[in-house]
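Presented below, as structure tokens, is a lone chain in the form predicted alone.
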Amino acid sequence: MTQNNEVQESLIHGTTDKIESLWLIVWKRFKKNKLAVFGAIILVILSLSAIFAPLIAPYSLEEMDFMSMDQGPSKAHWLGTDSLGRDIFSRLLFAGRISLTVGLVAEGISLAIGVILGAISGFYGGKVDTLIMRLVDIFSCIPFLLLAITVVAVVGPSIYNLMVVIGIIGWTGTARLVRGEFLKLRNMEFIEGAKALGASDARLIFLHMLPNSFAPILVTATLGVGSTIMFEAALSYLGLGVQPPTPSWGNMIQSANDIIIFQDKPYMWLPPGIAILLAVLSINFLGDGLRDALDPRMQVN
């Protein structure tokens, strides 16, 4: 009995050590990619700025300075004020909360739908696979932004509708990816062995196949957040996204939608534009770094 316990302990410790060594290899690969590390640092800064916006912002969200309306950067207002005298820097920090939250939540919804449908399609194949893939083809034939504009216009613009709409119509790429991974995995020996031991379909999908598809799903989800932030900005710029007075990076640019402002008052639209650029670039750099780090063909020197 004691010997059996020792064997079990050694197996557990061996598995744990193997997992730790794999993550160590991934970390070594990741930190060699300077752009990925830079993207991770910028993303952490943006996230912390959004989380702690009430503590960092020098003014409250809707506080107005009627003596400094429509003014450029100054000691009192680092990035200037808008036409209502609201501090642009403070609103930029609070807008980051909205834009990043929309990106994460919408991509989470999209990821959940895509993973579930892709897993079912790839695992069962046959008529189920055909039905789901034809549904993917239908969604893929319609331009994403046009479909999002149409649906948001019908259900009404709001932050919650925006997250749900982007999530519901943005799952096709993830579904194709997961389906491809499952088609590759379902005929492998360890899956056949698990089937022979009587493993249920749910156990095969969630305990054997999904964990082995984790790397590409993680990379796709990371890159998807950046795309979602761009779509949120585009819809908010068109007036179909986050509605004022709630600030987002997109509707902050939309509020400066005037040729005179664009020419003479760049301080009103440059800060949110740069914030979107930094967020999307950093997420893309991070996604590329994760893809390379999780690729088993990469070598660590």
The other form holds:
Amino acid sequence: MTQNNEVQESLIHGTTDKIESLWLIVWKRFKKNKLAVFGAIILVILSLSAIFAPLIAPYSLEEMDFMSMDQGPSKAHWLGTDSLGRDIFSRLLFAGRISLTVGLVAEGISLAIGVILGAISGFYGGKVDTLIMRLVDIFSCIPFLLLAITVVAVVGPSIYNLMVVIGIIGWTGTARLVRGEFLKLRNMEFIEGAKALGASDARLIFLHMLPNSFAPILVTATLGVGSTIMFEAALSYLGLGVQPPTPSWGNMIQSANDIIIFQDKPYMWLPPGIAILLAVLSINFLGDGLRDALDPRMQVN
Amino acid sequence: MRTYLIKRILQGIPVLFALSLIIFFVINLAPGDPLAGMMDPHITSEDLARRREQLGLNESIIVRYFNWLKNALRGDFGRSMKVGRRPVAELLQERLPNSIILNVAAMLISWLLAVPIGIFSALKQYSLADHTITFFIFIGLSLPSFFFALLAIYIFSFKIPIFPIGGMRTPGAPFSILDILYHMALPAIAMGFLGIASMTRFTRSSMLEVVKQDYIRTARSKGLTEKVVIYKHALRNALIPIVTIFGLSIPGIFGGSIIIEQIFTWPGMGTLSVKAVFSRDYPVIMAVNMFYALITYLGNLIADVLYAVVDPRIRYD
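Show the other one: the form predicted in complex with the partner chain, since we just had the form predicted alone.
All chains and molecules follow, beginning with the one already shown.
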């Protein structure tokens, strides 16, 4: 849309020298938002440290140093060791792998369900729409955390169950959003035009309507990864998520349940909490920056 | 309005019904039952079979569901399979007031702070103060509530020991409201502060939206003082969407308290839910889920009704 306006403007004013692509405009706007760029950089660093954890981590995941158990931060162990003599800094890096993966995969699942059901609902309307929206009502009637712990308690806590459960419960917001976008687009002229040319439903949905709802979907998906990481942390902290010995940021904070560790060894439970804060904060900055950058009402100067 | 209310309430019935069906089946189709965890060598298999019979675990799932539904409609949610086989309704009655006082206190804290901060931030848009507030909003939205609660306990119960670490009363002490308030302070502040982030953000954007409106320009151009424009014309309109948030936040604040209650060992609905889930106490899990669902549904309804009450432009006919 922005592109069209610019084309029109350049035609009117007779300036045909440069027409910027949509993505260049978005990138220009995004660059100006310092917090968003900061968030993106932190996320790249966190992702790289998660991907290359086995190379970066000074110790392996299972390595137990029986000579130095329960030790405070030192040169050999930057964040100290836990009661089994495992290096906390190394575990933090490996935990990042798990937490970020769970965040991405779970959000991916809920995004897929939300986009498909929302698209069907908004495109076809009528009885299908009513049915899907009632389903959304049912799912959004119970606080996410309660529903999640209920289901996880039934299917058993594991990293895979966690991803599936968060994904299956968390799609309602996306579905509502996509449905809303589709309802707006459905009556637009270019869609009617495509219909008149005999485009199939699938073509209309995937080639015309989805790409035009891309911006809000991208923003929700980005912010969704952040809240998914927080849910993973909460469930794992309660003992209903990722199970030890596999570390996740959430279950590493479980060490705070030991009153002595909680009181005297904050270096054991503070770093994973700060890691969650940093990751989610960066994602929120990024999502907010994307929202502004993708908003066609915002002006570039 | 009346027809609208009746329609909405009637619409809610199938939703709650479907929900109870789904949850009941999910819980009961799970492998293992509450007795599975009690594999005591002293209990013979005949004993176990008798216990199953007693708890009604031998009937078919459909029969069990309709039995549950029949009783639930009369307000009887069965007996807890753990906690001394007490009636579930009694457990809920006991826990609910505890949750309500904590949640109301937390809500008051966040509202009393968030609304003025949000309005201030909006009026000083792009100032240093606004940027600082926005930054803290982001921090608040990115902090997991349980981690924030742990930090609060660490700082205000251990480093600077002014608040108790948990519970609702000093063990052994006689009942006193002051004692409860003293125990409630830290969890309420922790919960309230977490709520501030989203409320401030909401108030700020609502105020920014209103200040842009034509009628504000009109008010200014007819020579009203800035004070009258802001406090009489802008503020009243900015508060419209905020009032509806009250309804929407009812279930949110109850749901959000699950993990906070757990950490502060506050004997409310949240701790009850977590405990029930861990011990597979089916009747309690069912009742708690249905309770939250009902609260959420009513919260949404209240939000819509309040919207019509405060904004005369909206009519439900």
